[in-house]
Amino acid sequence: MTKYEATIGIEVHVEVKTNSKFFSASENRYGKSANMATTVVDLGYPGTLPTINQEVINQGIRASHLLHCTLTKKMHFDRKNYFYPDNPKNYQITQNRTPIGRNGFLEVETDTGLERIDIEEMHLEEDTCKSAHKGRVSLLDFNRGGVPLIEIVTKPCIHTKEAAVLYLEKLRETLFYGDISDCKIEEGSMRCDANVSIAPVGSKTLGTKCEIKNIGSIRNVGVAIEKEIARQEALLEKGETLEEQTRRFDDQLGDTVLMRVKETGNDYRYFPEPDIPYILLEEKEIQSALETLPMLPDERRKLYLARGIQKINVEKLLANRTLSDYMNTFIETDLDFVIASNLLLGDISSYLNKNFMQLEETKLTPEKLLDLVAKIKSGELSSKNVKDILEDVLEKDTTIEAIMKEKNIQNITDVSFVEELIQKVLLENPASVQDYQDGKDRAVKYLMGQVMKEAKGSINPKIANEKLLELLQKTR
């Protein structure tokens, strides 16, 4: 059986975060009632003229920087001409000849090390309106028409579904943390197409390309690529000739489905948009746009790892932008990031999820968290204590000290006192000490229980346990 190598290219459209649309003053917001965020410009009325939203250009500058693209400083817009119900003007304003960014890349961490995914170009364009099909009737919602998009096209340089998925995850993370887009695939603000071809290993020519459109999740991009590679391999093994196709991924089937066969290339008759002048980007404008970029994911990873947070918790923090941003407010403090991250990702997140709340809706001020972490670190509060007081910490406008007093929590952290108390317990329980010496480690639990009973719960369990083990070791 012939061995084949896949060649994959990814095209991504992301909706740009702005208050208004690209070429009109309509509100750019998801979730409004159908056709309630439109103007005559969006509807394609004759005689209406586009006006450029400068913030879209700024977002394009930022995205170009984040994706390591060469920025096009002199550019214009083009008309892409085609007839379709969701395109009321019968053309789309886009960038064909002068994309805002060229020759960029992203690096992803694969099982074999860092892999560079080359980006051919990224350009700015307007979105079309949204079609809804009900039986034999099709309806149009113009709220999406004119929403600013960035299209990002890779070179045909990806060879595995795993690398394709990692690239999309890195791209989404980068654009989300860069505040370019919210990248919510379920809302359509990030849409992915994959171009897949296969050829015998070592071949210098690419195989016949098939395009898979509008795949609904990053995971399904991997599934769609896998299925398409298998389909093409099966046909070639039967001696059949592949034809260029456009396919879509069917969620229910878990497979790609034919949409149409490409018989001829599309002729969009591109020509420069006559109603929008050339744009010249000056260095001052570029620097002004880049100054507003927040701390990016890789920089956060480096910071969190340097502060001692385990890699698994670093990734969990980055998966929750709210918690990550909150942690970053303590960069200039002496906060123990390890204890704080464990708290935020553990008990605090559990509370928020249970009560359908956001962190900013709680009473957890920065001062409160600093005090809470300090008391955990010193041993004044145990993990059990934290669970007991957490609800009050998050719901009440009062100090940690006041809450501890109200709950009658007073953990003694004086090591000499703890040692004295443990020595007393060991003298009173020689049989259990002998059991420990005989290798019966369960004796430790019994002795620890006696220590806490003797202390009436007034000493920190972690400190007591460490000291008990230390003293027991000396008896062996």
Given for the second form:
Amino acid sequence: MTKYEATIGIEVHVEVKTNSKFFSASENRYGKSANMATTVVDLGYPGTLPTINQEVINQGIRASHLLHCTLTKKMHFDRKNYFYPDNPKNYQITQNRTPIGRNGFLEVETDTGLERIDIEEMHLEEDTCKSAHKGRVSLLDFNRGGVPLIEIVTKPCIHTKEAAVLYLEKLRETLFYGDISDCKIEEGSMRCDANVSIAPVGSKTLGTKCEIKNIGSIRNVGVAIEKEIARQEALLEKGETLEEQTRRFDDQLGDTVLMRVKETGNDYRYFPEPDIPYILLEEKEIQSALETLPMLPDERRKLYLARGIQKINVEKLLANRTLSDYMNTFIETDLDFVIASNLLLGDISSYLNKNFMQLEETKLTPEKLLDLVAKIKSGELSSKNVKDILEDVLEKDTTIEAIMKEKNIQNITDVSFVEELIQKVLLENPASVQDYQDGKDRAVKYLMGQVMKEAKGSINPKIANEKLLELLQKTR
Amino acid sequence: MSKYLDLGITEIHKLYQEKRLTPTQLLDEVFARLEKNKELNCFITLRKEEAYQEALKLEQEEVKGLLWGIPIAIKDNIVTKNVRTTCASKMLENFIPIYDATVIEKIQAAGMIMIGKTNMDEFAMGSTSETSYFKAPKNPWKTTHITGGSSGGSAAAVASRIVPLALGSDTGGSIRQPASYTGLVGMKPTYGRVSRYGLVAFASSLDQIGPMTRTVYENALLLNVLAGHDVKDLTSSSREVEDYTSLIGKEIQGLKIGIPAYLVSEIVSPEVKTVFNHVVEILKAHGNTVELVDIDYLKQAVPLYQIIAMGEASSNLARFDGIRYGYRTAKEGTVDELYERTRSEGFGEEVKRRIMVGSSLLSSQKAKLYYDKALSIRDDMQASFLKAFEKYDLLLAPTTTTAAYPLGESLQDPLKSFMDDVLVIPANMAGLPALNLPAGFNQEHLPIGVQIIGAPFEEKKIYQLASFLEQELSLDLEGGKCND
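Hand over the structure of the form predicted in complex with its partner chain; the form predicted alone is what we had up.
Now the complete complex, all chains and molecules, led by this one.
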């Protein structure tokens, strides 16, 4: 047990999913050639003025709702003034005094139960442009300049790296499923910074904090926090005083390294952005923004569990948004979600992965899936049958019936017919029946083979097996 | 040579319609006059070749509205595609924009011909046009004197009758004050009436583009073209545009006119007061009520203006850093050195002074003390104005405390030009429309103006009163002598 307690605050920036940028009509899309999604407004050209993309405001309303924040109904934007080459106007349009959401939270499931992570505030702002350095030359790509961002800041209320990681996972899942952001850390659409300080257990004041910037994965946030706590502990143990630093996480090193020592009072000279009037959010506008929210992760979990899917498969479905969304199109039907999720997560996913395909590129229609699952459930199709016909189901326009006919699959599920057939086999194989009665279990396997042979594969093996055992037991 | 340029726009229009005059012929006169009056230094950049090309193109089509084929001068802080836009600064000495301001698109659509870009105070910061990197323009009434500013080049170009029309911009009197010094009609419209898209920002919450002309009627005609909502400017009003000429010539009687008491106090010189009192007498003689009215915080208007304007300017001018456009230092170094050298070398003294003061005013300890407080007092001042308009149709005040003074006089004292703007600044602070009307002369025969201030979007009413006074006063303003 250590004698220090860590206090952690997390700041996350996510790029907001919209068609165009925040303050200009430029396209908001990742991966275009450098400076091809750029207008005079993004370049901070003299005389240009910002416009407002209403879609960003709507996303802000949705995000505020998802993070259980109090929505700021009268808000404005502020200018954050600082000189940097990736900041074309040398001020960033952000929200300093009236963040769109305040006092929210997310709940995470830790080993010791539900833990509530308090969110101080979330605000809307514009992204900077991207710079690249080649030798003595620096290059600027303004495609990212002006892309809408949401910054989400927790209170300094986290005390373990585990809780920090769980919070980030929950946040990512929530914003991703809320269609707020695609939250791809590798593409920079989600960026995490952590503020870490330690103080003796029981201390009323917080220690000197260090900020760790732009950590490349959620897992590494955990590593970075762990290393940072250890670094600070070691220094304090040596009797040294900590200084306020900005550090970054080095992937190769697996540790944090110093970027700069913080100078006191970085003064951004915030003031209300005079080019954008106050924004008043009307109740109608708020409601219509919330109407379009997709089903959220926890709601999905509840639904899937209620329809009998096992917990492990529920999580697998949630990890695959496309499949989860697809499943949800069947909510109103009597589709057996257990069989369907097994199919989708199993054979169908393997097929898609092998062929580098998306579900919507296959010939699987909703009707076909419903039919397929119904036939599996009734026993008309065995799991072996499914493996045999799956390629055809996904590649051909024909119905399941037609494919079964073509493959000569005809699982007779008529129980009396199956019984008749088994009785016949038992009569023809008295020796094996005797073996069974003598307790030789392998006789069952032999008899089952004879039954399937007699039926030429056209009966459901599962039903046949059950029936065979039942009839054998009666002979005892 | 006939002096078509001395004719009114309606007369020129008639000659165009009757095919007795072509835009090309009028341009010949413009450029001949320009050549003979070079010493006035009205223009920074001329657009001669393109202007003639446009004239020829116009001649292929039918004569359209009243402003079709009329030459116009544009203040050099309004962005013009493919035409150098300097803001009278070394920083933008070679800056050629790739887009047009909204007002430029509008004047082109109306068939006006842009002659060139006019001289001004650097980034519109000044009241005499002497902070221009291209040297000050001169007052056509007396060339040893200032034109006023910051729209000094536009004022001199219209007053010397080189062009009938010009665009200026007014952040703290920059249209009305030079109009007063050069005997012109100059209107600062209601904040939000004219799009600011493409106006290089000085103080965003105060800036407004407006028309500078020889007569009230022509001023209203030009505002008809400029006004309107622009989706590219969130601060532009979506209120419907009216015909600003519609009340011109309508009889004035029984108007209630207020005079903000502080604006006629001892801060105003006797020569200006004499002219002003004469105007008041005319109004009274025609059955109008004229009374003094108290408006809150007028005494503090100048320091309030300085805090807001310089604070905003320090942020607006941050983008001039030598990285994407404009001047860049020749000396290599780190990024911070690039910023420092580019901005030290590219900006003039007054601009640097205002950026420094503005940055200091916005710094965290002072922002609450100064900027926030200034914004809230501005709201109170505006409320006080609006209350006055419940009782009065219009407000009347002098535009300037004196007539134009000699070049060089204000350079000794950076505060002088600010204090001179004490009469024009309140309209900007309250976002109100205000117009300068030439009202008389001092003993040196230099023009002196009065200012009519209206409630928001009451430009029409301002023009009605201005036009009435214009007729009653019937001044000979041809004295804005040019060499012909």
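Given the structure is predicted, the values throughout are model-derived calculations rather than measurements. So that the term is clear: the rigid core is the largest set of C-alpha atoms that superpose within 1.5 Å between two forms. Residue numbers count along the first chain shown, from 1.
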Next item on the list: Note yes or no: does the Cα of V444 move by 2 Å or more between these two forms after the core is superposed?
Entry: yes
Margin query: With both forms fitted on the core, check whether the Cα of K467 differs by 2 Å or more between these two forms.
Written below: yes
Margin query: Given a superposition on the rigid core, I'd like a yes or no on whether Q423 shifts its C-alpha by 2 Å or more between these two forms.
Written below: yes
Checklist line | Angstrom displacement of the CA atom of R136 between these two forms, core fixed | finding: 3.0
